[in-house]
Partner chain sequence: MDTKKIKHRGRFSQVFIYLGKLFRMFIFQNDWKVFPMAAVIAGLVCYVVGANLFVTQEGTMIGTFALACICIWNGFFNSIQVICRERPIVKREHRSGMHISSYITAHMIYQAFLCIGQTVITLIVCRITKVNIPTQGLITNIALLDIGITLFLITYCADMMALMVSAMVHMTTTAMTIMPFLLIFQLVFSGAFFPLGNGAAKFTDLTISKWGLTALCSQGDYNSKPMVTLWNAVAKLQNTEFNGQKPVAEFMRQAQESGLKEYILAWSGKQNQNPVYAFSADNVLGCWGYLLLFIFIYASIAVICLEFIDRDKR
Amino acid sequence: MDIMNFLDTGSTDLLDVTNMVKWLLSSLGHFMIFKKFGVRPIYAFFPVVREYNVSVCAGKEKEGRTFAVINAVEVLLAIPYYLLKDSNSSFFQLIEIAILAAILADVLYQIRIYSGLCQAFGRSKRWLWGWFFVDEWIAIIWGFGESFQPQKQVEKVDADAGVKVSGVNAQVTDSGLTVNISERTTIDFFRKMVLLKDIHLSIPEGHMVLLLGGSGAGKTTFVNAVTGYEKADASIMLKEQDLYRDYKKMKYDVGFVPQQDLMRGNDTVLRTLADAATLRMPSGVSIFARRKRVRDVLEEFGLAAISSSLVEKLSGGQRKRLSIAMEFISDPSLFILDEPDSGLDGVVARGLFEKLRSIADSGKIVIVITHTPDRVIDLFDDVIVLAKDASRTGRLAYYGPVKEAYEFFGKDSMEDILLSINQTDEGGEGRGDEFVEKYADRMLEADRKAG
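Any chance of seeing just this one chain in the form predicted in complex with its partner chain?
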């Protein structure tokens, strides 16, 4: 609100004493409010950072990002505004218009965020008027008033609270997939976040593997890291070749089928597959061989009879098979599918997984993410279980044969396993850390035995 104060008062002097006092009072009030919420109080003195953290306190972190950006724009626009304010140039007029637009957006976000703050303090939304017109005094009252206490503190994610790390690298096999992910991090709104950590496993060829994990456990991040699409601090070896180092060439040896059927609805099945073949197959393959491959794949996936149909006319199952066929056309060694059975009924889904089983049996590695694994679990060899640990990082809670997984978790279905590792606020048992540590111990033990 500081920039607004400067502009609203009509003062042309940035160093106007009244404005400075107001800013100081507001900052002091926010300092105490942040303290009450468990946010670093010093943030109250930094424009933009303050706005973002007020949003965090108000439980509106997502809106707070936009709010902070709007404030940053206001701060940036304020500089030429004060430099050119006496020039009366057309550029200055444009700046004024831009500031006006920013202020309008700012006001809307203030209403959203400060109403959230009222809620966080358990106070009536009538306080919004106060926040709007005399925010410095309201900040002082809420910050220093003993009766003004937030209903809950800002949830802190302790980056160092992660559970035990095994650090035991999987041995590279000459025919399978070896994954050694030390860490996968990202910067999200100036904060470093560890998405995945300490995932080491080796999948032999011909295996069909279930990738199990709750919401936000890092399944898609794991898949993207394994395929080299989003690189991690990791070593991914496919048949002794470094997937990261030779990504440009090796990406054709990895087939990834996304959850949505991302195909152009107004193209025919045959043309869709033929174009996928031209794009994915080596350019050295003759046109006759390519056409034969397209015909064979159409037959194999039961699409030959509808090859001239438009994609948008296909049923859900047919569309899914076409989506898989588009990746299968280049005969990849590693095949990853993100929820291929979503939206399919049990019978169609079973048929699809049997098809995937036959692909694995032909010597490929097939990794499948699914939220309904129990109806097809007999078709899988192994299961990878990912769980969120205390620091909200995706960790490996188990990798191994399906039958051993039941023993490891003490459960008799994959859905129960999922329930046990899910956080309590997601309706789970919240035992993710326990199994991550148990699996890390198991890996360390195996490593010690192996010498």
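Output the form predicted alone next; the form predicted in complex with its partner chain has already been displayed.
All you get below is the one chain by itself.
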């Protein structure tokens, strides 16, 4: 609420001192308010960060993101404003208009957020007038007054919220993929978020693996970590080569097919695949070898007969095959696909998965995400099951043969397994923690016997 006051240089030293005192009082009051809510008190002394955390205390986290951005814009606009305020340039007038717009938006969000703060303290919304006109004194009263206590603490996300961690690294295999992810973290609006944790597995070559998990369980994050697109605190070894350390050399050995293709509709199938070969194959490959590879892949994916057809004229199944062929052109050892059967009927999808099975049988590692696994589950060797634990972190709930997965979860289908680990607010049984700990115990027991 006091950013502009804090930045105001004014025309006298007295005004400067007054604004500084107001800012200091407001910061001290917010310091104590944050302490009461269980938020890091030091955030009270940082503009923008303070506004976001006030919103968190008020139970208005989503609004707080916009509120913080508005305050950041005000701070950025204040700099040229005070540098140019003695000029009458048109640029200065534009800045004034922008500042007025930001202040108006700021006021609207203040009403929402500080109304929420009043509710969080169990106080009447009449206190809003105080927050608008003498916010530094209201902050002091609410922060230091013993009778002003929040009705609940800010919910804390604890990455170690009682869910067991095995910490057992998978042994590196000389002919497959070894994944040892300690954790994958990110900063989301001043908060550290643990997206993945304690994921250790080893996939032999020639295996086709289902990647199963509910929304937010970390499937995409896991794939990005394995491919090196978003590095984690991890060791990713493909045939004893470090994917992170030797990424430039290893990137041609990893293929990833996203759910949505990026093909141009007015290109032919042949041109599309030829362009993919230029982009995805090492620069040292000769033009003759590249052309031969294009012809071979066209034949392998049943696209040779339609090589002159435009992409926009292809059927859904043909388009999917071309999308897969584009990534397969570099002959990767690790092949990952995100919902390759999306939008396809059962017969066409079955044929596509049978092709992926043949790719795995040729000695490749194939990992597939699909929302309809039960109709093709007989084609998979293993399944990776990711689940959100109590801290909303993606964890490994199971990795192993498909047949053993049914016994492990006590279910008869992959859909039922998914329902068992999904949280109750997602229509599931909310047993994610149970199976994460059960699998961690299995890993620890296996490590104890081996050691």
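Since the structure is predicted, the reported quantities are computational estimates derived from the model, not experimental observations. Positions refer to the first chain, counted from 1. Under this definition, the rigid core comprises the largest set of C-alpha atoms superposing within 1.5 Å between the forms.
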Handout entry: Residue shift check between the two forms, rigid core fit, Lys22 Cα at least 2 Å
Key = yes
Exercise for the section: Would you say whether Phe148 is displaced between the two forms, judging by a C-alpha shift of 2 Å or more on the superposed rigid core? Expected result: yes
Exercise for the section: Superpose on the rigid core, then tell me if the C-alpha of Tyr244 is displaced by 2 angstroms or more between the two forms. Expected result: no
Handout entry: Cα displacement of Gly59 between the two forms, once the rigid core is superposed (Å)
Key = 6.5
Exercise for the section: Let me know the CA shift of Gly284 between the two forms in Å, rounded to one decimal, core fitted. Expected result: 3.1
